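Below you'll find only one chain, the form predicted alone, shown as structure tokens.
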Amino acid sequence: MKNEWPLYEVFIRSKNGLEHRHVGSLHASDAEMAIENARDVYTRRQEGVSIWVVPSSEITASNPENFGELFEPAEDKVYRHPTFYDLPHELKHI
């Protein structure tokens, strides 16, 4: 449709040191309107400390049928992975 409204994605941090999580989609004029709405929708009980509207369509995601040449090529690197290491027994809290 023609004379809708872009969509926006909301992204919301509920805490100080958090990371912002989707909580979900509306649509408004602009960015500006985007806030304004989320805050209304999705912080009505003061859930939040920051909101972020992305316009979904700048929203770039990979496709889940593409996992395994996306995401297989990083299995066969055990050094990113800390069960490779062996640590010092001093170390007893890691």
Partner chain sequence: MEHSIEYLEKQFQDRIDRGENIEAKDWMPEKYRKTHIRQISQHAHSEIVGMLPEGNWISRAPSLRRKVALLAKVQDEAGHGLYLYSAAETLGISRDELFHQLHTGKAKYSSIFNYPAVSWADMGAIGWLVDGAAIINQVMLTRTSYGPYARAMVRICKEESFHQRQGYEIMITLCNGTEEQKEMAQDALNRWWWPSLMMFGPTDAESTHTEQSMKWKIKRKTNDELRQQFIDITIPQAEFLGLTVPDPDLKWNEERGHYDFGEIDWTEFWQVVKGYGPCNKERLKARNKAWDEGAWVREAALAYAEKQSAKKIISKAV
Second form
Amino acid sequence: MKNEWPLYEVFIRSKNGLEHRHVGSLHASDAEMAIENARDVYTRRQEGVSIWVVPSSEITASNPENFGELFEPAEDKVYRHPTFYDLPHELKHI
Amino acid sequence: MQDNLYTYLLMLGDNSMILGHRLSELCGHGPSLETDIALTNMSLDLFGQVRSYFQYAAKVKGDDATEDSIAFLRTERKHLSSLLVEQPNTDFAHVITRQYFFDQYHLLLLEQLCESNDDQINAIAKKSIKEVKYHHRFSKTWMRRLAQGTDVSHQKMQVAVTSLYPYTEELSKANGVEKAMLAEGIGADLDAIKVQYYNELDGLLSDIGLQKPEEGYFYKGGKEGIHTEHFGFILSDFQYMQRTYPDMTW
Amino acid sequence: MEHSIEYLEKQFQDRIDRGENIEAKDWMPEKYRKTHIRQISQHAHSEIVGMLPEGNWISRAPSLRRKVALLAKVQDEAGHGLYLYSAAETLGISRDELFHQLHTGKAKYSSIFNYPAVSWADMGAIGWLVDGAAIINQVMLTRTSYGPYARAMVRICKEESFHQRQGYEIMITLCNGTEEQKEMAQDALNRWWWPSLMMFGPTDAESTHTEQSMKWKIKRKTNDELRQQFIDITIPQAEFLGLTVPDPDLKWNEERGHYDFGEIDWTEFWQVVKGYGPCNKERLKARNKAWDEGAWVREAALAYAEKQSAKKIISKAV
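Same protein, different form: I have the form predicted alone, so give me the form predicted together with the partner chain.
Now the full complex is given, and it begins with the chain already shown.
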């Protein structure tokens, strides 16, 4: 609808040392209001120390229909994972 | 009992209580969900302050006073809030203007009370000022938004400013108790606040294109317990339970 | 590669059967999308309309402690409505459209909020019974198949835990109080008990949506199962308060391991659903009023934002 405030996606860092995580979305007329609204809506119980807001329209997402070509090729690249490598059990700290 | 201190605490608490009450009336009726939540947050902050002030006041008063006996069992003439905060939620322009006019004062007041030599008031002020900084930013931003949004919003803001501006002077006009508290190093210096207050207020209004009333008349009386006709209706709501069912635990 | 709808639907059902979550951009049957929009928005509307009966008592709360608790609770409901509208919006409908459906009476919300909250004890009974019933439903929904809905429910359940306790604490206080207070509590239970049972919806035999919803794991238990679960949990809580549940047929059934209970007045249920409950008109009027009176505010904020960003573009260009 014409006069709707744009949608923003909200990301919150719950404490320093952790990454920002997507927590939800909200409407605001501008980015400044989005930050304020995010503070009031998503941190009422001290859930955060830092907030990011991004206009939802600015997010480019991968297409789930391309799941196969995007993500399945990684499936057989087991050599990227530590368990691929056989080392003697008595070895420590590696 | 220290009469002046007790009265001073009532004045501090009553402003937060009556404004908190006005904001609480809006819960569920805001212009957007997000704004509704924001206004309620401010109401909750203010009631938190009320509880701190009145718990302290109850100690000062002694006997069997409690935060609730102070909050719910005084008559209208014993309420010492300023006339500004009891003004009704006429529309969102009035809500925001009332809020900004109070927040600007509240912020300056708390800055001074953070230096109070009364430990309790000092501690309450240090906690509250964080909340009030946020209120102040919120209401100031909305003043700007609405004054410079559309023609309609500008007009509504002008009406609100014209009707509420005459209630502002009372906030920073010291009465006997406030002077006594200042002399003891407990209370704030309202003369100093007044200058800063109107610098800020008038500066913002001219910046966002709103006119203050030309005549320069001001209302007063709230701090002495003489209120507008709105007040009785506030109390009939606020005290309904305590008056209808006296002496019960809830 | 183009697949037939039947093939896609089969694949979709297989995913659900395997317990996978469906996400916003995944292919989904049109009916799954529509059902979700309907259910999630009904749920959101219920939160928003649900603010009204309790909101009426904020200004009259009997103590400062009760006042801030109630205020925080009603505010949470606004937050929960917001999370749910956001979840519905991922399915390609705007919040304004959803509001429009609510305001024009096209959308439904939980009928319980069409009953009046007439005493302070109702704040206790609503928290205890209405939130209690809602929690049973919501806990189930944290495992629902649609990801955004399930995540909203997780957040809501986390926050709701204080709501029911808040209500029950009010009831305890009243029941330990004077005779008048205890009567107030009993009266509230009398009025809210049956409407609370109705919150779980029509019986399984009458419910039109249950079968498909179970298949898609939107619901994981039937209305009757959930209702029974609520009754079994709640009766001991009523006994603890020393209150009497207003149902002469209520009896523990040793064999079933559940309480038997009396017939629900389905005529009343349908009357309220169809818009003729005691407060249907007032609730819609209040929502419409808030929305209409807020229109100029929303427009002004948007106009201001547009002016500001235009200014930025100009100052960059210069």
